[in-house]
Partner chain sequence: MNELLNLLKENCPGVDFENSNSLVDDEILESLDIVTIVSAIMDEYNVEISVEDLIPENFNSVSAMYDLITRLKG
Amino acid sequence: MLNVLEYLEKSAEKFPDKTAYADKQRQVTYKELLLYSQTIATNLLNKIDNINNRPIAILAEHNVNTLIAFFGVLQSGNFYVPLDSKMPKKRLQAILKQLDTPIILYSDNDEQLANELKEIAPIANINELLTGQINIDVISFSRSKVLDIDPIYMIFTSGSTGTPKGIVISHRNVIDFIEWMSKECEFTNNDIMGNQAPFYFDLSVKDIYLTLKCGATCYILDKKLFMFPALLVKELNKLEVTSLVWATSAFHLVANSKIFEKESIKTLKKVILGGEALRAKQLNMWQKAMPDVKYTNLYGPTEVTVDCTFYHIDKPFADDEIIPIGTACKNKEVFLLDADLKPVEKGQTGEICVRGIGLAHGYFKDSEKTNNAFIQDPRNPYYPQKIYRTGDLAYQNEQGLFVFMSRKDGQIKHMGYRIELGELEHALNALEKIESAITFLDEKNDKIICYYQGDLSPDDINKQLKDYLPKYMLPNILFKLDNMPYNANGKINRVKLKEDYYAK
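Next step in my check: the chain by itself in the form predicted alone, please.
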């Protein structure tokens, strides 16, 4: 198999009239999806003079039209770059200038923004590309030039220097991962998926391509539903959803709402989580309401094609226990190195490193960052073999399972002690009346700062933490929030909280 579009073609042949994807306004069958994508490709190739393997920017709405545009770009022999139209305009402009895209695709809702961007690149409305005749010969010629090692998409993530990083992922990367995950997590054409992740967040790759490979149905959930968990659960029951592949933060949010004390998701069979550390307290809330559901914890940065480890949760965990991230996904090796790039002993903490087919090509137009993160395997001096350094710390427990600790930059020195903020945050989030909490160090004043959401006072928090942590690890300043801020990827917006703190 060379191209993910083969998933679409096979499912369109087997299930032509079955709904592939649906949002609150429209749905599309597999046959329609194939024809629409070919129509877009024909029109697109006319506009960009039949060029191949170029990045096509898409202002990605959370709807069916965006997915049709993705597959249309792939039919044209190019690769798609989903961009959040709600990001600050200057950041969006900087990405587009770096990208040098031959065209920007947009939906009706983003027409004003698109017109403001057309000085950077030509623009085209997705709906206007959906009409006209299909030219199969032109499409076939363009696709014939695409190899499985060529890009399928590029996703931009934040960079430590303030410049966004474009991560280039190939067809082979995605095919290998989806083939493994569909078998390991037992997806079939009978699955009905409830998509939560936005399409510019790589977690959504699982929803998109598991649906396409298996001939399943995927409902794109309205973002507003997550503000009203009772309505969300009602909608999931109405749609008879069987599978949720969600960001962990959304999973925690629903648990904290206490909705499961009143109602459960009746048809749910499996929940697969990733993006942040999974907390046992919230997992236990879901398991209590839905004990027969299979829960799986995944871990991996965008650079390794979504995930590189998995753990099927097969035992109970106390609220204050850490849930492992598990073992390596098929065709990926995960191992730990110390600061000198030497393997660590079992039980010792080291940086998570990965090798295998899932590794991205690197960062778009940034060889320096690529060479810093994707390095020669220090264990192999004999021939070229790349590994990816994640910047995350973990250890292997007695069962051989990897246990995530924190980011390398989450390690601080406070009052002369070396502290893992991940350990502190784990203890905070395990407290009974805490819904979520994050910490960081005010280096100038040598103070550990904590922002939290929950029904405890700062004094109560530190009083309870003393049962788990030494005094030097306790937060010095605590701020209680009514609601935690979240970024576009559904993760707690740590940058905003730090900015708020330093602006005080």
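Mind giving me the form predicted together with its partner chain, seeing as the form predicted alone was just shown?
Below: the lone chain, stripped of partners and molecules.
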């Protein structure tokens, strides 16, 4: 198997008339999905002069059309770059310029935004690419040039220096991961998934490709449902959902609403979480209402292709206990190195490092960052072999399970999003009336705290920041100071500010 489209072809043969993906407006069967993707590819290749292995930007909405466009791009022998259409225009423009995409694909509701992006690259409405003749010869020729090491998608994440970085993932990366996960978590064509993760976020790769490989059905859940848990649970029961592969933050949010004191999801069999540290308190609320469901905790940065460790919850945890991230996924080695890149003693804390075919190629147009994070395996001086340094610190407990500790740097997880505080501080300090600003995460309450000095109100700051940063990156609580505290070597005294904050 060399290309993820083989999953689509196999399922279209076995389950032609079964619903593959559905949103609240439309649904698409496997046969339709195959035909639509070939139609898009034919139209697309015509528009972009039959080029291959180039990034195709897609303004990714939470709908079926976006997924059809993903597969259309793959059929054309190119790779897709899903972008959050809600991100600030300046950030979107910066990414698109860096990308040098031959075309931008969009859904109906992004018509206005797409028109504003026209000067950067040609645009095309996905709906308009869905009609016309399929030219199998042109598609086959284009696809024959794609190897399994060629990209399938690229995902942008926050970058510490102020520019988002694009992580390039190949067909082989995804196949390696999906083959493992479908077996380990026992997915079949009888599964009904309830998709929560946005498609510009690599968590959704699990929903998309587990569905496709197994011939399952995936319901794309309306984002709004996650604000209103009673409606969400009602909808999940109506859809008879069996599997939830969600961001941990969404899992916590639903538990905190206390909905499970009264309700449960009756058809649910498995819940698989990832994206940030899983908390036992919220897990216990789910388990109490749904004790027969199998819960699994996954861990991994986008650079290792979705996840690299897993832990099936196999014992009770007290509310304040830490839940391990578990052991390595098949065909990945996960190990801990100290600051000198030497393996740590058993039980000692070290940086999580990963080896395997699942490692991304690196960052788009950024060999410096790539070379810093993807390095020669220091344990192997004999031949070239790369490992990825995650920047996450962990230790191995007595059962041999990895336990996540913290980040080495200023990267945080907030509401399921990966954020570099460096990027936020860069944007804050660039505001005209701000003299200085620092930020940190209040982990317990999942809030980004900002201390600043300057002639702006918190409300004004966030209104201005919205031009540069996505909403999830904005500080939640801002404190204005007359004078920033400095330490002896002239740096802002972050430790003191944190102490002040927690003393409140």
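Positions refer to the first chain, counted from 1. What you are looking at is a predicted structure, and each value in this text was computed from that prediction instead of being measured. If you superpose the two forms and keep the largest set of C-alpha atoms that fall within 1.5 Å, you have the rigid core.
The interdomain rotation between the two forms, with the chain split into two rigid parts and fitted on C-alpha atoms, amounts to 150°. The shift recorded for the CA atom of L474 between the two forms is 24.4 Å, with superposition on the rigid core.
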